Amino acid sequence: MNSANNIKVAGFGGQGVMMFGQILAYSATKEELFGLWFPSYGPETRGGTANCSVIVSNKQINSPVFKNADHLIAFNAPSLEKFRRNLASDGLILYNSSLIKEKIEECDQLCVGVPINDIALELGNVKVANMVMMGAYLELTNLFGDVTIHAIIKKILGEKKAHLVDLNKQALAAGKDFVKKLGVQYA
């Protein structure tokens, strides 16, 4: 892992943004790492975009705050818009294919499209959408094993949404298998 990774991840409210920012911190501090999940509320809440800030790092985290992130996770084209600009030049750019339809144009970061709606709904289930995410996420990065993730997974449900696990789990596999047919690779 590089020292630290800065992490966008940016959708409409409902999406599971949060969520999948939580899991990340709560994953780096399992893994006895540095972890910290930055949540933006305001007027983004009532219908704009929703978006937290996510650092892992092996070193203290001293500020929440990032000019640039290295990774950019968007699950609506107005979180790609609003974000891609404060990349890293080295970045991923990670997004929702099923609601971004159009190709994105000058792109210098690696740029996945996973259509992560169309994959849960084959799930059963549109709210597993991130967890979808978070498994190509987690191919692509390799920051995080299955075995963290989903310890990390069934801490956060809790055991009011513990039959919600097992699917989480289905979903997280489904990201991966997608990233690796698509032969994409970044880590």
Second form
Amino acid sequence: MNSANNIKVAGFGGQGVMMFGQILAYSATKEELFGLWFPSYGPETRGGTANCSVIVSNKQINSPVFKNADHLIAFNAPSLEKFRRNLASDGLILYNSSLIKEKIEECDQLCVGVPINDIALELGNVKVANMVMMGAYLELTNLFGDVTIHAIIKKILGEKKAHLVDLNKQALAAGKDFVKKLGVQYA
Amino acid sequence: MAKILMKGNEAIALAAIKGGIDAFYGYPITPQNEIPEYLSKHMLDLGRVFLQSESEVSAINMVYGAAGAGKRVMTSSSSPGIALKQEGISYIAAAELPCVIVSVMRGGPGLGSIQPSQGDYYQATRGGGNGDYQLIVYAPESIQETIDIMKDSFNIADYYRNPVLVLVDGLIGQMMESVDFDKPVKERELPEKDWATNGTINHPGRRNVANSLHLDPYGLEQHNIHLQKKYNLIKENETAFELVNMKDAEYVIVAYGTMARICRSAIEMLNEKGIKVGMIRPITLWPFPEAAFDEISEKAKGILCCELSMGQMIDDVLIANNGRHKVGFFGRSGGVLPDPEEIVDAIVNFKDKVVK
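Right, and the form predicted together with the partner chain of this protein, after the form predicted alone?
Then the entire complex follows, led off by the chain already shown.
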């Protein structure tokens, strides 16, 4: 793991963008690393834009604010457009190719598209698209193992939504499989 | 206990519970709403009081009343809401009642924005209330430090019979960090609250009165002299600050709260460039850590005061510096957060930032 990973997660409100970021911060905390999450907390609405910043670090986190992200997770086209300019040169872009159909040009970084909506729909619920993305992201970065992520998902869903744990695990696995089949690797 | 991930506002609320809060009175305002939200869920189960009042003015006067009765009381708000509470805060300070006030600063002036800001340094340290009073003002830089201060805040308020203000910006309220709630709190021997207006059962024949009205000028002057003695004691005992990389620092940054953390990253970047930069980080804004400025090397090229405002703490920096070094200023306002690179530029181009 790099000493610190600066991660930008962005998309439409309702796509599970904030939850995606929180799961990373929860996982960091569980693994006794340092996790920091902060949302854009403007007057956002469902269908509007949402983004959050996450820092996962193995040492005390100084600035909560970063200029360039190491990893950009873009759930829709406007987010990709907005945040790809502020990305480290050896960074990673992971994007939702169900909504971003155009080929991404002039990309210096590793750029991986995953059709998360389509994969989630195949699993029976588009709401787990963010977990498909999570699977793809973890396959590429190896940031956290399944044991940690599964424990966090279980904790977040709680007793009321315990019946959704398996579906979320399937979504994670589907995202991982997709990246494995692509054969791409991110150092 | 293992660390947990928690949102700043919720951590403030839980730390207040652990610090022994008896009652909370408040009125909603972004970006601090998760504080009352959390307390509304938990206080009744704990047999304690949560009340959402009809306005900020009534909330602070409920704090006045409950503090007068000897209870551990808290209110929280954000910038314009704290402005509305100033009258009550002055009364509470005048009546020497302990309470804890949390201000999660947003952009100003006026209704401003809901984004993070440090535009209320004057409001916190100079007060919008009338008269010669002081609040003990803490400005933590992380959720962990906020928790540690909150847990101790009721003790400090009780010890000095004075309001404590915990001043954070909207980012600390809204972000989540890995935190530990089990750090021990400093032990303090607290005096009996024999002044509390809770009936005469403990002191038959003597009525206690909580009051801020002293019509006799000589009597009021004596009261002010008494308050100043207390404030001097607080200056002596409670002034808190952190020094970062001060040895042989060519430049010294002065920053608090979120800005201090951004500056920490900038200092690392500057050290990599071979520019030695240190930092004075006030943890109490009042009392302001003037003595820390004696630690600045005589050879230092300058002091850069960094704030999320147009320049408020810089007044105290200029007083503490007392003409010894050049003082520059870097600020962003309105809810804009600078990235560390902007601070790096400000140090590299220090001569353009000098104000005095």
